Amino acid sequence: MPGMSYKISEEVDFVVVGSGAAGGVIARELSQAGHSVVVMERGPHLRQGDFHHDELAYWFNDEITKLESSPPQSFRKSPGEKASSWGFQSMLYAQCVGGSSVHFTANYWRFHPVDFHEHSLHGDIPGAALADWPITYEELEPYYTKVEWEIGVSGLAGAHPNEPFRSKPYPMPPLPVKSSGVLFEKGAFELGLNPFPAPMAINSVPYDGRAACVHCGFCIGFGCEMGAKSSTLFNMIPQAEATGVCEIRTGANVVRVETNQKGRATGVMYYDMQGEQHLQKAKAVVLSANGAETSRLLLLSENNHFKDGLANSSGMVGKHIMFNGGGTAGAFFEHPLNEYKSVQVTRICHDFYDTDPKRGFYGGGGIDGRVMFGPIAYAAFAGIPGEPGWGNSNKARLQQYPNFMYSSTHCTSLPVETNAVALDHENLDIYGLPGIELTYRDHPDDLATTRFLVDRAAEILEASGANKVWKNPVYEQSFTAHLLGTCRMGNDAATSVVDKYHRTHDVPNLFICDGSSLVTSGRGQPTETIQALAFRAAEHISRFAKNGEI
C-alpha cells in the first residue's frame, strides 16, 4: 500500500533521516522485515518526468542541490583561519528523495581488501589518523554482491587481474564502450596496463522493471528520466513504500534528535514545509543524512546529558572528513569523439590502486576516460593551463569540444583530525540554527598521489594518439561531493562514534550509516561501499529490534 502516512503523534519502530544511498537501503530492508518506518527527507519527491536536460538548471542554478531550508556553508583551510561564506557550496549533495544517488555519476567500484587494514600495513603516517576498520572485505563481500543485484550494476567480473574475490558476477553486462573508452583502452594497453569495463550503477539492459540506458548523455549532476540510473529513488524507495509500513515524509527538515533522561533516543524534531515544528516519536533512530548533515544534526542535539553533542563522548563527531582526491589530464583528438553522449565512463584502470612505498608517499587510486562537462560547463570551466580564456585561442578551444576528452583520476584521502565539520554560529539557517563550517586541507600525501596519477593519466592520453595533451594543475581542494569519515566506526568508544554494527557507542538505540561511517576513503568511488554497509547494518539493526536489544 504505497503512500502510507502515520500520524505525527504515533510512535513508529524506526525513523530514518535521509533517503539517499544508505537511507533508502535501510528503509527498504527494515520495512520489508516488518518494522514500521518513517523516512524524513528535506527535499521533494521527484518523479522520472520531473527530470530534464537543462545544464544551467542543474549545474549552475542548484536545482536539486540547494533549498531555502538548506543550512548555509562556510569554508576555511585550517582551524586558525576565519571561515568564509560566499554562497558557494563546498559540499555538494542532492536534496530530494534518493539524495545524491539521484545526480551521481554512478561509478560503482568495490573497495579492495587492502582498504580495510592499511594502518596495519603502513603504520602511523605523520599528520594523519589512519586506522583499520573493525570489519574486513571478506565480511562485507556478500553485501557488495547484494548491492550489485538488488540495486542493479552493469560490469564484467574478472576483467582485471587484481580484482578482489567476488561470490557472483555482475547481473548485467557492461555498457557499450564509448570513444573515450576505446582511446583510453588503447593508450593503457600501449603502456602495459590493464584497462577494463567500468562497473556502473546504470542499466545496460532492462533490469528489475526499469528501462535500459538510452545514452542521452545527462548523467553527472542530473536525475535520470528513464529510471535507468540505479538511484534509490527508483528501486529501494518504491519497494519500501510497497510494504505498506514505510512512509516517505518530504519537506521534513530534521533539526534535532530527542533523548530522554536515560540517554536514549525518543524520536526526531523537525520543521515541516509550513515552518511548524513537530516531534516524530520512534523506538530507534537511524541517521543517514550524509557525512556533513549527520554530524551537524548530532552537534545540534546537545543537551544536559550530552553537552558536546549527541554520541560525541569521544569528541570525534565531525572529525576526519575525507573528500577523495582527484585531478585530470585533457586531450584533443584528430576526429570528433562526441563524448557528450551516453554515460560518463566506460573504461577504467586500477593498476595504481595500492600504495607503493617506492613512490615515497601513501596513496593510490584509479583512472578513467570521460568528458566530465556538457557544452556550457566546458565553456566555463575546462580551460587549458597557460592559455587565455578569451580571444582566438579560446574560440579554438570551444570549437574543439567534440574532439575533447579527459582522463580523470580518483584517489585516496587521509583522515586528518583537524579536517572537520562543525557548527557555524555566525551563519544561521532560516530557523535561526547554526550552519555548517567546514575545515579542510589536503594531506601532502593526498596531493602527491593526485599528481602521480595525473601524470599517469597524461601518459595514457599521449599513448592513445591524442593531438594535444595537457595536465591540469593539482590544487588543494575546497569542494567535494564525497563526505566521508565524520562519524567513523571502530571497536574503541574513545576513538570512534559507532561500533561495527553502526550503533553509536553512547546511545544504544541511535544508529548512523552513511559516508560518515567510513574509516578510510577508498580510491575515489565510495557509494557501493556505503550501500554494502547499509545492507549489512539493516540486517543487524532488524535483528537487534526483534531480539529486544534496542
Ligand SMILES: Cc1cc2nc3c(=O)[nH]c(=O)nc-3n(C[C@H](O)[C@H](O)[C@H](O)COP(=O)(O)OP(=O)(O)OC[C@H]3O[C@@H](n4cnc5c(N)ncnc54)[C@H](O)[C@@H]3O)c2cc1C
The other form holds:
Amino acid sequence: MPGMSYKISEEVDFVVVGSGAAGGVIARELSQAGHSVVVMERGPHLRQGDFHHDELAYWFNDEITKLESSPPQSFRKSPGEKASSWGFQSMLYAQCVGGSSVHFTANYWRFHPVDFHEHSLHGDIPGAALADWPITYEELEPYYTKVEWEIGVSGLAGAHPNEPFRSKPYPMPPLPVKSSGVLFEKGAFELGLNPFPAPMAINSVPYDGRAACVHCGFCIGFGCEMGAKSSTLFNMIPQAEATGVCEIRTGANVVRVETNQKGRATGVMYYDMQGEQHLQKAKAVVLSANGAETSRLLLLSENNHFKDGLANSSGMVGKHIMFNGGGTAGAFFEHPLNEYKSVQVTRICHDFYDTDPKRGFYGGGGIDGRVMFGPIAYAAFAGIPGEPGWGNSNKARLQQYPNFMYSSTHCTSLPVETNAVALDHENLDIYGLPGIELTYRDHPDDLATTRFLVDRAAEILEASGANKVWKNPVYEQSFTAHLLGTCRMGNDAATSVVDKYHRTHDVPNLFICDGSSLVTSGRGQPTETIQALAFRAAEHISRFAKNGEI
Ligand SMILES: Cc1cc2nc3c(=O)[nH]c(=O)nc-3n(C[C@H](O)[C@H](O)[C@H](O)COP(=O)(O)OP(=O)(O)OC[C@H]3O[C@@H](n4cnc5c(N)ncnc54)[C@H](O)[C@@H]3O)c2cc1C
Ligand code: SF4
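Let's compare: the form predicted alone is above, so bring in the form predicted together with this ligand.
Full complex below, order starting with the chain above.
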C-alpha cells in the first residue's frame, strides 16, 4: 500500500532521519521485517520525470542540493581561526528522497580487507587518529554482495588480480566501454598495470524492473530520468513503501532528537513545510542524515542530561571528518572522444591501492578515466595550468572539448581529530538554529598520496598516446561530496560514538548509520560500504527489536 501515512500523534517502531543511500536501505529492511517506520526527509519526493538536462540548474543553481531550510555552512582551516560563510554548499549533498544517491556518479568500489585494520598494520601516524574497525571485511562481505544484487551494480568479477574475496559475481555485466575507458586501458596496459571495468551502480541491462542506461550523459550531479541509476529513490524507497508499513514524510526538517528522564530517545522534533513544529514519537530512532547533518542533529539535541550533545560522552561527535582526497591530470587527443555522452567512468586501476612504505607516506588509491564536466562547467572550471583563461589559447581549449578527457584519482583521507563539523552559532538557518561549521586541513600524507597518484594518472595519459597532457595542481581542502567518519564506530565508548551494531554507546534506542559511521575513508567511492553497513545494521537492529533488546 504505497503512500502509507501515520497520524503524527501515533508512536511508530522506528523513525529514520534521512532517505539517502543508507536511510533508504534501513527503511526498506526494517519495514520488510514488519516494523512500522516513518522516514523523515527534508527534501521533496522527485520522480523520474522531474529530472532534466540543465547543466546550469544542477551545477550552478543548486537544484536539489540546497533548500531554503538547509543549514548554512561555514569553513575555517584550523580551530584558532574564525570561520567564514561561503554562501554556497562547500559540503555537497542532494536534499531529496534518495539523498545523494540520486545525483551521484555511482562508482561502486568495495573496500579491501586492508581498509579495516590499517592501524594494526601501520601503527600510529603522527597528527592522525587512525584506528582499526571493530568489524572485518569478511564480516561485511555478505552485505557487499547484498548491495550489488539488491541495489543493482554492473561489473566484472575477478577482473583485477588484487580483488578482495567475493561470494558471488556481479548481477549485471559491465557498462559498454567509452573512449576514455579504451584510452585509459591502453595507457595503463602500456605501463604494465591492471586496468579493469569499473563497477557502477548503473544498470547495464534492464534489471529489477528498471531500464538500462541510455547513455544520456547528464549523469554526475543529475538525477536519472530512466531510473537506470541505482538510487534508493528507485529501488529501496518504493520497496519500503510497498510494505504498507513505511511512510516517507517529505518536507520534514528534523531539528532535534527528544529524550526522556531515563536518557532514552522518545522521537524526533521536526518542522513541516508550513513551518509548524511536530513531535514524531518512536520506540527507536535511526539517524541516516549523512556525515555532516547527523552530527549537527546530535549537537542540536543537547539537554540537561546530555550537555555536550546527544551520544557525545566521548566528545567524538562531529570529529575526524574525512572526504577522500583526489586530483586530476588532463589530456587532449588527436581525434574526438565525445566523452560528454554516457556515464562518467568505464575503466579504473587499483594497482596503487595499498600503502607502500617505500613511498614514504601513508595512503593509496584508485585512478579512473572520465570527462567530469559538461560543456559549461568545462568552460568555467577546466583551465590548463599556465595558460590564460582568455584569448586565443582559451578559444583553442574550448574547441578541444570533444577531444578532452581527465584521469581522476581517489584516495585515502586520514582521520584527524581537529577536522570536524560543529555548530555555527553565528550563522543561523531559517528557524534560528545554528548552521554547520567545518574545520578542515589536509593531513600532509593525504596531499602526498594525491600528488603521487596524479603523477601516475599523467603517466597513463602519456602512455595512451595523448597529444597534450597536463597535471592539475593538487589543491588543499578540495573537499566536497564524501562526508565520512564523524560518528565513528568502535568498541571503546571513550573514543567512538556507535558500537559495531551502530547503536550509540550512550542512548540504547538511538542508532546511527550513514557516512558518519566509517572508521577509515577507504580509497574513494564509499557508498557501497555505507550501504553494506546499512544492510548489516538493519538486520541487527530488527533482531534487537524482536528480542526486546532495544
Ligand atoms: C556529485 C556527487 C557524486 C558522487 N559520486 C559518488 C560515487 O561515484 N561513488 C560513491 O561511492 N559516492 C559518491 N558520492 C557520495 C555519495 O553520494 C554519498 O557517499 C552517499 O550518498 C552518502 O550516503 P548517506 O546515507 O550518508 O547520506 P545521503 O545520501 O546524503 O542522505 C542523507 C539524507 O538525509 C536528508 N537529511 C539531512 N538532514 C536532515 C534533517 N535534519 N531532517 C530530514 N532529512 C535530513 C538529506 O536531505 C538526504 O536526503 C557522490 C556525491 C556527490 C554529491
Ligand atoms: S548516463 Fe545512464 S545512468 Fe546516467 S543519467 Fe543518463 S541514463 Fe541515467
